[in-house]
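Given as structure tokens, the chain that follows is alone and in the form predicted alone.
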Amino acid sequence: MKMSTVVRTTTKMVSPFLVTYAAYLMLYGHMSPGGGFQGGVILAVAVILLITSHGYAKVRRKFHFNWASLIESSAGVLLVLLGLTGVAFGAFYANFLPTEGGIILPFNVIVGLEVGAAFTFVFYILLRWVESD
């Protein structure tokens, strides 16, 4: 289903700001309210808005189903590796980085990618299920 020109144009204008805001929440979540989960949800909303307004077939050509799956799987592996690296420094998810916030910054970014990809992945699966009916 294709939306009107106004909806499609507005979505194209809003989506880059949503992605930027999602990146801000992921990168500054350790110093201000926000974090990886919130950033990931907003990142997924940007993609879902594009899918809803432009149609599944058009967005699927540029943002493949497998990419969401690959990003989601890679982020899960990175989360496990981050936790296991902490074990080498004394505890699971031990803070081994000498920077402000320590491992919270990479943790937030990885969680944001995981959540964003997972929500997009679930939306793709639901769309496939709806299309098959």
Given for the second form:
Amino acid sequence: MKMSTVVRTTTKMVSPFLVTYAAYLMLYGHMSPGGGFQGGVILAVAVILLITSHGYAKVRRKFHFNWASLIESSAGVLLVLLGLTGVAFGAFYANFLPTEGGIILPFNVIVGLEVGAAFTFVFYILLRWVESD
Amino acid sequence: MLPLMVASPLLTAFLIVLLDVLHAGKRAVQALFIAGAILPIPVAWLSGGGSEIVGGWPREAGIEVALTEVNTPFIVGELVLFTFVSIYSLQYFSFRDKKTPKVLALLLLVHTGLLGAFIARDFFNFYIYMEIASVSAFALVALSKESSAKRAAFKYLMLSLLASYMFIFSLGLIYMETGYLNAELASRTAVPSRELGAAIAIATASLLLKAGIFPLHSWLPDAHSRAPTPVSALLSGAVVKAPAYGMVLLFSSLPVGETLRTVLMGTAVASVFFGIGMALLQRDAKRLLAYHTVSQMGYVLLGIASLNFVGAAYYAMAHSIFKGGLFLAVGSISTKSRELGEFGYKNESVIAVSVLMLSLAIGGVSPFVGAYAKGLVSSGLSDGWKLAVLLGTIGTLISFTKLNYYLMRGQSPSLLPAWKLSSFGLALAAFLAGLLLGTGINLKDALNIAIAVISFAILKRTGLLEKRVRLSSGDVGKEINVLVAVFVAAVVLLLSLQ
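Given the form predicted alone above, produce the structure of the same protein in the form predicted together with its partner chain.
Below: every chain and molecule of the assembly, starting with the one above.
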């Protein structure tokens, strides 16, 4: 499935901005509207846009299925480990960072990666059924 | 320390998925799986009870978790059951199938969800963990190789999710009315009002569906009998207990009307007898056990509706142990065919002893744990309801006489040692738990057994047990529509009662 040149060029230009926006949402989620989940979803949309315009086969060469799976599962592990680190400072998910927002910043980044990878992953699996190009 | 009980299986579940992506060996995955299954036990032991706020936040803002008199039996039952299920699963799911590490991770997620739901003292946190357990359960049912498993999983998914949405809606109403999601803080500010009444009615109806109580049970026999054996044991033994605990949370903290409670007690008794009646008519061994879950959950609801939460909790624990054991034992000898009369435990003495012990336990015969739990549930009831419990006990015994009658005559293929070990382990647990809780030997039980055997002989003579009942039609969509209509009717009924 391949769309017209206009669509392909536009999505190529928009995608990097989406990734930047996703990074912004994750990094400033603790001070402004946003957060990990929203950032992650936009991160996944950047990849999904490319898949719908360029086709699954081409995108898969750059963003491997296994990478998505790897990022997703390691983000899950990191999320629990972040909570476990808090145990050393008194309680599960205790706020041990002295920075503004504390552990919310790393938490948001990890959640963003988890959600982004998981959505991409789900989209890859659904596309396996839909098309086989 | 308490949140670590939930964190340890969650961490190992993610680690298993990570190792699977990295193509790690079978041994590492198995070791992690066992670690995730066992670790909550020492953590629960070390934490020593009491309540705690996650992350050290103030109580109004944080999530409270606790080990109390009421939820400890739920947790003990779950931990005992999951330990044996995990031993069983290691030999059940072979690593020749590429999906096995994912299945093990999903089992650990069910474990996480159940433990998280049982330690929650907060409505929203309870909801989240119950959902983690049920979403993993949908996937596990669908993974079965049997042809109709996908349909059963789909039906389970649609109905369970519908109930979840109704439940979260009612949590919103409770938050609006009381200003808290913490069960104890909400109970302080709760005043009876129409909105709160509506919220309680909707929440109760959706939890009844998720707990598989008659007349909202119809997804349960399909899902529980079609799933792989260890998953069936976990579903029947523990997953249906999470909504029961939700009802305990709800009823212990919010004002529930007298009429609603009486109707719920009636529903509970109807569920007990309906489950037994349908079980007597089944020819599929696992389906028979699944209908007994409908019947046994009736006793748990009877305890909750009579505000006897400790009794309900102990009944839930007892049911986790014996029903899990029955599913493991019967499931392991019925790998070829599940039709009663085509298989049995004639050549497998360990399984025979376990099934007999567990049948006595589910029938409430002393000194097994079932007798203690039944005594505790009926202690808070008036005489009329006590009679219902007694009749239910005899009905259960008749049904299990039938099961053992057929199993005694058949042969089974040779079994793996872990399968026998885990079935027998749970039978032993049912016995030891009964002894530890101080159940004496009651001679009246012999009379119950005698009545049950005689009734079974009479029923067998009349030929009533040979009839086959098929209720399911061809179209799964139509079935779901009917069930949703029943659910909506139940919601409306409870709304008008509250």
